[in-house]
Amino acid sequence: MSALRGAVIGCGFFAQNHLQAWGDIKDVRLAAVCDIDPAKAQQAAELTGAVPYTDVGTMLDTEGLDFVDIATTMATHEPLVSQAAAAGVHVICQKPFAPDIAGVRRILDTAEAAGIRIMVHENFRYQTPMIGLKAAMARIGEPFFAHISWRTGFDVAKRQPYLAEVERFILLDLGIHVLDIARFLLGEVADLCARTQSTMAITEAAAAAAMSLRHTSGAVSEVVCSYTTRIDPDPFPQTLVEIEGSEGSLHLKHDYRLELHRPGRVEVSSVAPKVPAWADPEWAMVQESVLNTQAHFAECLISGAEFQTSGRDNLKTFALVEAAYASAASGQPVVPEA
């Protein structure tokens, strides 16, 4: 079988991720890169020996795709997906999916209609620690609590300044990828509530939470998240996790170091990440996170399976993040609805 021919629309700060993982996945080639900024464009151009383009209807009547990974803000998430809808090429989209709930169903309703198929860009799950530790639950029995915590001080405004004027900034940048955490390792979600803090300088938007969920298995989980807490070292951009079940709790700590407790004794293991060859080792997880993302992705499309993070998937996520700040508003438990 031929290589999936595939483009890279936005090629900002965190695209280039995107861009470099490419590069090191079986049976794609990236055939083209898009951005407004031709400069840009011509950057990720020499980055991957893809061909630039500065529109996205020009390069998708040229080049004959089998899918786009849409990197750009969330805002113009849907009208690219149209785009892309209309052209019959299938889409893996950054989160958030859509400013608010409503525009994820309209994105969901476009791409049905048009029979692609659409995966949201979700790396939290992807991530080794996040895979070792939910193959690790299978030793603890019937899992009944968590604890799941990102909580750090980095100054992620500084290298995406356009963040800082996010108004729905805590949950819908950031919480969205621990409540799709609580999700992945725990199941669907009947309840949760919800807490908000305002603390950063720079906005008046959120910038920590805390909610406590309750699942439909009957457990329970607290998330938390933050980007005003002072802690040295700080875990950025670990998330940190305690499970608790009927036969142990595993621990997975900062460094990737991974402790199964059980009654008498402690066996401590390593989920730390494997460095791609083009990756900085302080992201190394982040950066192997969107390659195994993308390559989950190319996969599926080439066997037909389901995507774990498909756009259905993925709108059950969103919906927390709603019920999350429905939550806070009113300072009542809510019930998600996706």
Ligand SMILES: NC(=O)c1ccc[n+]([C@@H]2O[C@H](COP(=O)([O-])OP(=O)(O)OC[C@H]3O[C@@H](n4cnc5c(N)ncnc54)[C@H](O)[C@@H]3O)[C@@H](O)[C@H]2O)c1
Second form
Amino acid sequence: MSALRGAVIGCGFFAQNHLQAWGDIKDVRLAAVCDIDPAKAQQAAELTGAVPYTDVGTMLDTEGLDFVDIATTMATHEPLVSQAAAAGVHVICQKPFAPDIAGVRRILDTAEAAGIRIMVHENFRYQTPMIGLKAAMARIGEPFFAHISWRTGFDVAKRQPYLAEVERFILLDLGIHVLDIARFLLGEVADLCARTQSTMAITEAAAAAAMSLRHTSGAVSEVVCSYTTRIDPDPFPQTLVEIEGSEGSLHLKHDYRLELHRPGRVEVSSVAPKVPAWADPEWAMVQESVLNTQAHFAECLISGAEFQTSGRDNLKTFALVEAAYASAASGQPVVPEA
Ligand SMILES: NC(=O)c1ccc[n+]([C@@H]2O[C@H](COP(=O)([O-])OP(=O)(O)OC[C@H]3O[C@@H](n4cnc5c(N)ncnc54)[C@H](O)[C@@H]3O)[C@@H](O)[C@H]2O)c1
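Beyond the form predicted on its own, can we have the form predicted together with the ligand?
Complete assembly follows, chain above in first position.
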């Protein structure tokens, strides 16, 4: 079988990880890169050996691609998916899919009408610590409670200045990942309550949130996130998790330490990421998850298997974000509507 021909659209801050990760995936050849900023397209071409473009239409007409990897910010996802769909090219697209759920539904309708496959680059559940935690859940019986925490003081807006301008900040940018982890670990959600707080000097938008989720299994999870937590050591970029089950509990702690607690005994293991050769040690866990996400996309494209984070699956995560904003506004529990 010949390698899949792919292209990255948007060669900004986070795409640097996408660009390098494609080079580690043996069934993919990164044929082209595209950014409306010629300097960024050129720099990405030098990094990868791919052909640079500044116009997506020209690239789609020229390159005979199997897929595009959309790594632009959310406002551009819908028109770019439409262009890919019109060209019959499969898509992996960064989160958040769109600014609101109506946009997500339009994107999915466009992709399905064109018969292209579409996956969301929702990388948190492809993190090695999360995969290890999920596997260990087989040892704690029936899970009934989880506390899932992503609270940091890391200055996210320094490298992503556009975040200071967005109206929907912590839940759409970050909460979407942590809510996806809640679904990954404990299944679908019957209803949720949310409280948000405006805690960041550069924006009035909520920069901290606390949510309580009732899962359809009967389990309850608390999902908390913050960009303004002063803490040392700061767990960034790790998500910390505690899960209680009928036979034991699991604690995923700082530095990838996983503890399995049963009455009278604690087993400790490490669920640390494998560090890609191109990774920066501070970002290795994130960078490895990008590689894992893209490898999953390529494997499923080749085998025909369902993507774990298909567009339709991610609609359910997006519905949790919408429910959380609605609950924070009304003070009432909200049923997510995917
Ligand atoms: N999963 C994660 O951990 C994670 C972390 C950071 C960012 N992200 C996501 O990645 C996405 C990109 O964020 P970023 O911080 O890299 O943004 P960025 O602004 O640094 O990069 C976006 C790039 O897209 C280019 N672009 C815009 N429109 C284009 C078009 N029509 N054609 C070609 N290029 C175009 C811009 O010129 C820019 O270079 C966002 O959706 C963000 O939420 C995810």
